[in-house]
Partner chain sequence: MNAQIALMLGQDGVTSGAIYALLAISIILVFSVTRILLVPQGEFVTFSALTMAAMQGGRPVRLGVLVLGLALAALVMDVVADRQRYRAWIWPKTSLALVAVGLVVVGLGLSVPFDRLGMLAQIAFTLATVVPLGPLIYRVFFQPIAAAPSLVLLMVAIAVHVALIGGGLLIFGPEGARTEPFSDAVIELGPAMIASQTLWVIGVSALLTIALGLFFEVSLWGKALRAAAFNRLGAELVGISPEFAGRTSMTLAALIGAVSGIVVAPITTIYYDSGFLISLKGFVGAIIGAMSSFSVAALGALLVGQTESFSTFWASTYKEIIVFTLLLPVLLWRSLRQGSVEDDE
Amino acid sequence: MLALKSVPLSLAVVLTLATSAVAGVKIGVVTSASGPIALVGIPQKNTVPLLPKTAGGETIEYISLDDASDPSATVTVFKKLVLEEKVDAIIGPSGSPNALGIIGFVAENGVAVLAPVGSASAVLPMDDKKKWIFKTTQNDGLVADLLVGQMVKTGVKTVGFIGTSDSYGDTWSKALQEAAKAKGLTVVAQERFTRQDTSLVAQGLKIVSKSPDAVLVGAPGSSSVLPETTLVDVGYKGKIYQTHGAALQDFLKLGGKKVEGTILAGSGMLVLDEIPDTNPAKKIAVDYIAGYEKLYGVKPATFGANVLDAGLLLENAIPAALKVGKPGTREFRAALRDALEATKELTGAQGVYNMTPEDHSGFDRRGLELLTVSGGQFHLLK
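Structure please, single chain, the form predicted on its own?
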């Protein structure tokens, strides 16, 4: 039974109860359902009612909060969840900078976090603090290798980069440089911008002046659109690539004809009709989309599936943790972290997870497809 309760706080709070009874396991969910990255956060928040309701014989209570895309607010709501609500784990937050700001706090309090964020810096390089963070999106290096491999295959020799001036852009700049060096490409231009910028003409002209064969945009959500449309407006004629942060329908709507021909790597969930039934994630993705459409009347962005997968990972890990301690105890939380790290061949909507002490993302090539924009839609790149 789903119960929604309004709580008079400055931050929007929704308590989603798995059953009418008092739940055994408490899971916090932090999303950016408002603010600059709401296009990412809204489908994540909307996915909460679709998360598993029981695991290991215990009911699950989800406590969902909005951080309004503000990293400082993320810290506030995380503290509320851990110190006041005494949650056993947290799904979220939506943004990479937001996730980096809570690593020390959750490590100090021994609470596992499943972060549906783009930047691999949330989990790499691994250390005693980041061992409490798990990531339900593909690491940047995996995506960069796939994109750069496609560039090389099609004769690209020089590449430019424009990305956000935050941890997402930083990580992608590094991932591009590493992949380019390994495959013999030269990065000839590097430009940055803030997510709030309304004009990128200066950056676009600087990139065009270097005449790169291709340009990679390193930006998540709606912030991925302006760099590409600007490049088109200032006359760039080369190939434009995007990260998996642009893999959402709003990118197509906001970019219109100017994003036709874009190449990106993303989840097969974007092209379910074009991937074979043998793809392990296809059935889960189909069922998720159907459930989401039934609730909201629209298809979800892939970012929502990252939250669904977090719920599936917890559902899989909870039974093992229950053998060590009771929900609400430090022993249970530590065992839950250990069980998440031991995940093997767990299929989610976004791919197949195999976690290790060194890899808290756990994806392999099965979680990615090369895509292009054609006719205002995503399609498999042929």
Given for the second form:
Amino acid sequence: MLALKSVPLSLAVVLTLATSAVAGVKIGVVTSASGPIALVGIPQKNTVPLLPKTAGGETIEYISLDDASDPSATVTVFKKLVLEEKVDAIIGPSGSPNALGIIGFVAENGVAVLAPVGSASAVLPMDDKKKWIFKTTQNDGLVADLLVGQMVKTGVKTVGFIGTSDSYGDTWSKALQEAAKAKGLTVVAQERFTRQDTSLVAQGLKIVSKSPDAVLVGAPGSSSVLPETTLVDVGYKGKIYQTHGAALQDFLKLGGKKVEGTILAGSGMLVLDEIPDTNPAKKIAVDYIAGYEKLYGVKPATFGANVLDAGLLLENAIPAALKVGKPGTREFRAALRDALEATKELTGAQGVYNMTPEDHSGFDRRGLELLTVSGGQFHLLK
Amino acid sequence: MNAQIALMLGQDGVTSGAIYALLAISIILVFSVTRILLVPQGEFVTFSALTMAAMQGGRPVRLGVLVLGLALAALVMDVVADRQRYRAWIWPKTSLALVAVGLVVVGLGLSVPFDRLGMLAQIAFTLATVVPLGPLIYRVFFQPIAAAPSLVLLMVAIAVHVALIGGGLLIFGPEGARTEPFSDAVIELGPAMIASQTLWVIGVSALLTIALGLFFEVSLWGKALRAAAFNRLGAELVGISPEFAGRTSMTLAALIGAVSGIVVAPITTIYYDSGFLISLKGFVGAIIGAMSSFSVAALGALLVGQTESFSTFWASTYKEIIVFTLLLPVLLWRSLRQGSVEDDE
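Write the structure block of the form predicted together with the partner chain for the protein whose form predicted on its own appears above.
What follows is the whole complex; the chain from before opens it.
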């Protein structure tokens, strides 16, 4: 451990909310605020000042670090947080490959991790190591079921898929195949691309040549736009579906008129005006968006809300853990994990969480809405 | 696959190939004059595309800050170098002019609402911001080590590329961007639909290639650059300064990159880090041209575009592998044909 202390860490250390030297609860936050998935990490990093500042009478101190989207840097940052800073829990990292790389390390050291990552493989299938990981996003399977359900309802028989050639696209390709098999759909085309590709005409033509009734685009962030606009350009006339990875304002901005009529599943955060006030998540989301806009002058992407929810889960779990031990001890960390696993009916900005030992994502259908694009805006699909 | 699909794939390949050809030409140009393998060439493309997008989105253009910063660094370096060399104060005209350009683009970029000014003004301002980066990068990073082995130059080029990508993230943010097309029209040619933006890409590339050809054949500057590329020492003996040659070739490279960025931005989503893959394909073209022949490199780049387009259709997962595998037969053929080459290091 002494040797580790002398390792010069070239990573930028941003201490947010360094309130005082009082020993409160220490939470590490690891985001990818630079590098290829910075568009996910930046709203997450920006959310840190909006996280709960006290819980159960203890102050919460957040230590926010950037892993530059690099899975090996994630491990270094986690080691620093756990071994040097002795944090009680960690929120992060932003990317699925980054999260998969640290499971062994956190399980060994007994630190709970609340990962705002997309891929369900971080918490499924549950085992002795993954029990330390919690995931604050909807599982892909849940979203896939909803989308495929909608396809079946509208009479779709064949479906094409185009996704990124990374773990996001892989997971979605698998999720679509499973959901399609269960509901009797045929996947007739499987195409891949990378985010930096400048032309997807070839993939588009290949899909059109198989003439599927619908196409699902499995790509995160603004990379979800080019496949869809290309399909429109090469004359595809069927319905185009997107995953929750496209549920961003930038999707509308970049896609313009060509993404009108897209069907996607996403958190209700995008259509707050149309969500009934009875939905418990609405108030939290409204407050979060207002607070974020006040600090940064822009609306947050839903990725930020995943970090906010992680903070809310911790705020809810810390009082129970304080009864067992003092912050900074192994007992406290273990109790915190148990308390997180026992979360019941906790409302976050994205939906309602009910954790169980088997389900560390804890979402049900309530957090998820079917959306469509019309008039350059997201609307609830009616 | 039927004729219509083949036609559309071919059209797509020609569009990409035209851009790769431009980049291949500028890579060869810079390499033959300065021995620098210009890895940051792609950044000129992305910076100009993102600058256009920023203007059209009504955001201030902050790239000028980088221009001004580099220009100030160049000014200091010029003054210090002249002191050491001549022990006197000499007006560093070039870097003073670049500082002035930097001040102008910072001032205009932050104050003028370019989204209301129409596309010609946006294009002009994008060129005025991105093109000075070429000579500035040469002055600040490469001129002091101009005589170093080409391996050192390559490493510095990679370092500059990485630094520029980081700067790009800081300046433009992580989001992808695309710009409005020059015109929306779609031309139906028999069974194929051709978007007019595609014609713009091909037309502009062809024009630029012809203009470059004329520049090298006819103008004095072009001839000087050719001389410097042909024999560096000889050119210096007849009064062509290597600094001038390096600066001019980098200016041309930046101009070509910036123009490519402006014409491709409407047909694809460009990210701050998209430049590398684009210029890497330009490299493949340049290598097919043996890093020396402009025309063979341009044809090679068109071949890369076609290979990319058709291989994506057959196996989209492996398309990069297929494109870069093109290098193997080319290298093999070149080395078999040339026999052993004397190493100049």
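Numbering follows the first chain given and starts at 1. These numbers were taken from a predicted model, which means no experiment stands behind them. Only the largest set of C-alpha atoms that superpose within 1.5 Å between the two forms is called the rigid core.
- Both M126 and A68 are members of one and the same rigid part in the two-part motion between the two forms.
- Relative to the larger rigid part, the smaller one is rotated between the two forms by 9°, as taken from C-alpha superpositions.
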